[in-house]
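Only one chain is given next, in C-alpha cells, and it is the form predicted on its own.
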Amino acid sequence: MDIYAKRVENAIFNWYYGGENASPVPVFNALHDGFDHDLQVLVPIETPDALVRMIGDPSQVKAGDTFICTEPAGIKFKHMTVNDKGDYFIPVYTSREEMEKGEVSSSLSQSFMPLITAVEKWEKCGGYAVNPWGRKLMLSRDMIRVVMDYRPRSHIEVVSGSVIDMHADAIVNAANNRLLGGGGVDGAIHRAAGPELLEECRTLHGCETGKAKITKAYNITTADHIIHTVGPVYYGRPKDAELLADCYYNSLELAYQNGCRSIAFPGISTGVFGYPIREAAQIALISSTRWLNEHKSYVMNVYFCCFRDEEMAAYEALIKKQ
C-alpha cells in the first residue's frame, strides 16, 4: 500500500472518529503530502473488450487474479451517477481492502494528482469519492479548490477515545522506566501490540523519566510506530512539570525524526503516577506547541486522546481560553 495513500485513510479516519466538531485540516495536510510525493490511489475501471475476449470463460476469473492484456485496450472509469441529468463521481480508493468493502472490480493504480487537475475537463464529473463504502470523503469540485487552495500547517486536535484506536504514523505508550509493560494504556498497548513488542523492547534496556524510545507497532495495524516516553510520578514539585513536558517535546522530536506526519498521544502520567489531570493537559499543549513553533516547516498531525471525560473537559476548557 503506497504510505501516502495510508497516511490519507488515517486522517479520514481519525476524522471520523473525531466527531461531528472534527477539523478537517490533518486531511487537507495528508493529501498535500500525497500530491507532493506522487499519491498513488486504485480506480475502478470497466473492463475492456480486448480483456474479455482474452480471458474467455469470466466466470474462472476470481477476485486478485492478474492479467496482462496483450492488445490495445480503452480504459474507462467507473462512474456513480448521482442524478438523471448523468451527473457522476468517479470512486478512487486508498487500498484494496477498502475497495474490496464493494463490489469487485478491475482496477489500475493511478496518481491521483492528474485526476485532480484533470476534474475541470470532464463536463458532468462533479468530483471523487474516496473509499465510498467506507468512511468517505466527497471531493466535490468545490472542496478541489479549497484543498488545492489550502497551506500545510501543523494541527493539534483533541479526542475522546483511547490511544490505540486511533489510525497514526506513531502512538504513545506512557511505559514505566523498565519498558516491560504495566497496567493502563500501557498494558493495553502491549496485549494489543502481541509478544513480539515486550521482546524488542527488552533490547531497549529501559527508559529514563522525561525520554522516549521507539519500536515497531506489531499487531497494532493502524499504526507504524509506538514511542514509549516514562513521565514523572507526581509529588508536586517543579521538577514534574519538567519532566512531563520532555516527554511531549521528545515524543515529538522522536517522531519527527523518524518521518512520522502523525502522532497519538495519551495522557501521560495521570493515571496510577497521579499526575492533576488539568495541569497535565496544559503542560501537554505547551510543550507541543513549543516543539511545533520550533519545527514550523514539518507538517505534524498531533492529537491528544482523552480515554476519560474529565480529560476531555480539562483539554476543552484550556482551549476555549486561548
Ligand code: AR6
The other form holds:
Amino acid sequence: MDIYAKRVENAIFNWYYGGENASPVPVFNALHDGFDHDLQVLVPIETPDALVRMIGDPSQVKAGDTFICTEPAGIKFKHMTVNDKGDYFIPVYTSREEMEKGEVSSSLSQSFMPLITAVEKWEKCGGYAVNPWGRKLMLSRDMIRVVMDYRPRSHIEVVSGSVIDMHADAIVNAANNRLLGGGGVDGAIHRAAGPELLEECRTLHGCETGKAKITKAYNITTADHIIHTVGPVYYGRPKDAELLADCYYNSLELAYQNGCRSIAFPGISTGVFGYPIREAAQIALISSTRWLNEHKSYVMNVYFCCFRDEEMAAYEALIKKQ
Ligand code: AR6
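Having seen the form predicted on its own, could you now give me the structure of the form predicted in complex with the named molecule?
Next comes the full complex, this chain leading.
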C-alpha cells in the first residue's frame, strides 16, 4: 500500500476520532505531502462494454491472463451524483480495505495529482469523495484549493481516547526499564500487538529511564512502529521533570530518525508511576514543542491521547479557553 495514501487514511481516521473540535491540519499535511510525492489512490471504474466483450466469461479469467483489445475501450470513473443538476464527486480510496467496505468494483491505481488538477476542466465535478464507505473526506474543489495553497506545518492535537486506537506511524508505550511488558498501557499494547512484540523487546536489553527504543507494531496494524519509553517514578524531585521531558523529546527524535510523520503519546508516568497529571501535561507540551521548534523544516503530527477524563481536563486547563 502506498505510504502517502496510508498517511492520508490515518489522518482522516484520527480527525474523526478526535471529535468535532479536532483540527484538519494533519489531514492537510498528509494530503499536501502526498501531492508532493505522487500519492496513489484506487479509483473505481465502470467496466467498459468493449472490455467485457473481449473477456467473454469473466469467471474463466485467471490472474496474469492478458488480452488484446481490438475496439476502443475508454475507461470511465464511477461518479457519485450529488444533486439533480448532475453535479458529481468521484470516489477514490486510499486502500483496498477501504474500497472493499462497500460494493465490489473494478479499480485502477492512479496518481492523485493529475486527477486533482483535472477537476478544473470537469465543470460538473465537485471534487473527490475519499473513502466514501467509511470515514470519508469530501475533498471539494474549494478544499482542494485550500490544500494546494496550504503550507504544511507540524501540529499538536490532544484527543480523548486510547493511544492504541490511534492510526499513526508510531504509537508510544509507557514501559518500564526491562521492556518486557507490564500493567497499564504497556500491558494493553503487548496484548494487542501479540507475542512477537515481546520477542523483539527481549533483543533490546531494556531501556534507561528517559530514553526510548523502537520496535515494529506487529498485530497493531494501525501503527507501523511502537516507541517504548520509560518515564520516571514520581518522587517530586527536579530530576523527575527532566526525565519525563526526555521521554517526549527522545521519542520524537526516534520517530524522526525512522521517518515517521505522526506519533501518538499516552500520558507517560501519569498512571502506575504516579506523576501528577497537570504537571505531566505541561512537561509533555513544553518538551514536544521544544523538539518541534528545533526541527522546523520537518512536519510531524503529534497526538496526546487522554485515556482518562482527568488527563483531558489537565490539557484543556493548559491550552484551551477556560
Ligand atoms: N489503554 C490505553 N491507555 C491506558 C491504559 C489502557 N489499557 N491503561 C492506562 N493507560 P500507565 P506509567 C494510560 O500506568 O504511569 C506499567 O506496568 C493512562 O491513562 O500505563 O508510565 C509499565 O510496565 C496514562 O495516560 O504507565 C510500567 O511498569 C498512560 O496510559 C509502569 O506501568 C500511562 O499510564 C509505567 O507507569
